[in-house]
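One chain comes next, on its own, written as structure tokens: the form predicted alone.
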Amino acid sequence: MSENCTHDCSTCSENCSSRVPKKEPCNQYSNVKKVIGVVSGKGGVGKSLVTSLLAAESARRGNKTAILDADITGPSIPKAFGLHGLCDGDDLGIIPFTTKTGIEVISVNLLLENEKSPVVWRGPIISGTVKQFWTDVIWGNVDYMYVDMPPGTGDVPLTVFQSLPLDGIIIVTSPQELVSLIVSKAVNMAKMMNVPIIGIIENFSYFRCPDCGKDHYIFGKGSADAAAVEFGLPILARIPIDPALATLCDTGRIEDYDGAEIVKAAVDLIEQA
């Protein structure tokens, strides 16, 4: 313990012996069995895409599935699922939106009068909002909840790691030379918070030519494999550069993607976590 310790673990990232994480209780009308965080050490690698694909595959297997969009300043989940409008609520709590395949979703974009309005909030308010998504939303009975986190290791990821009962995290990366650095940040934070790491998913992995069927590794090849070996983690999936997938995200039809088998192995391990 530092001699300057304030005994307020919510403002500190030190991994000292006195740290006793205090998990926030879920809404009293909710029962969430398993919570999986989707994280990365940097932005733009496709955490929201991976979160959407994982949730869609979980729901496809008949599981009651939910997404907590913790990326407060850059929410992408509602657009991927074609969700617009404002959440309802009552004295019991906030009622999440439900996608066409039954996935429950909460996101700050579903609480704004104008979804294009920027969220210009200080860190404590953003962190408090994420906590409220967990404590004030009536989730009901959920088998798997996926938490789409903002990039980095700042306020919100720290809030999620400390306040939510995470059963494990998925680290999302891309096939570039910065992979080791990106993964190391997420790995080290997970270790500090004693959260299990399920594995790595590589996005933008390759492009499959529609004419010849050959895979082209536009952003390079092997960096994710090297990082996986370095940290002793499995590669759970390699998501290709697929124009059809991009179009489905842009038009709110991510659940219609017929290539969801690419994340089946990842969901298999999530179910075992």
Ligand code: ADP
The other form holds:
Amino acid sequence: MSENCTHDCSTCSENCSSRVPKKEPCNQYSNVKKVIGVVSGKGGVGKSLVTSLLAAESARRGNKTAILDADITGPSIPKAFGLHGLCDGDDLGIIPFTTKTGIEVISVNLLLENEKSPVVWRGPIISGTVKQFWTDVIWGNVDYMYVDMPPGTGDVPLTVFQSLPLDGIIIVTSPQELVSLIVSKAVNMAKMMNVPIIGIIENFSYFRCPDCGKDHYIFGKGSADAAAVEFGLPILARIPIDPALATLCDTGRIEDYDGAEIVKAAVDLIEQA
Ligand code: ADP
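Show the form predicted in complex with this ligand, please, because up to now only the form predicted alone has appeared in this conversation.
Let us now look at the entire complex, which starts with that chain.
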């Protein structure tokens, strides 16, 4: 970085290590008003499930909603919404799938002949695919686009952070992750990228006993509140371990979940981002 760095790469021609790539413009057939990234420090904490719940709640409120599944090596969004098959496309671009409540979706699984095939691609190809999901898909008019980001803080999430015009991010975490350094890394990465963090959603927070109604904090209690203080970020939702939620997600019926008000506070803040 030059001594006189203004942190505005658009006015500088130096090719330094801190150079931020230009944000990719969308195409002429798309007008996306707000882009929200959903990130996690590592896989398996429920990032895709939370992305799906947020999108379902946004759509329920009457917004034109879309999901860009940027988790190229672990795509879970089509499964959560019961989407199978191949996207159509023509010279103008790729047509996204639409879920039963009208959410537009693009995912690598909707472009593979066999959705069970692993994506064994190098980082630059994966990053290029995510960029194409933004530039080559005909999204039309979208009020809220949710990006299911690749987990972690490696090369691919970094490129996605830098190429998509994110208006804000939501960090999804589990109680165990909160007490490790993983969430700090995700928070610090967003800060380095100058992307506003809307807040934290704690998944697998507790289990409500169906017999006695008591909440059991299986992975520990209090870590979310401590993290909120440490990072100065609000906890937007605490999602319980819910076998019904897992079943809906794993059988393509996430839009049927009747407890989606659990993410109401998060969607309220997203609308203000
Ligand atoms: P990630 O995107 O972080 O890798 P997923 O959203 O794909 O994680 O979730 C991983 C698995 O955990 C899925 O099978 C999902 O149905 C299940 N799961 C996620 N959150 C919950 C929850 N709160 N209760 C029950 N199962 C959940």
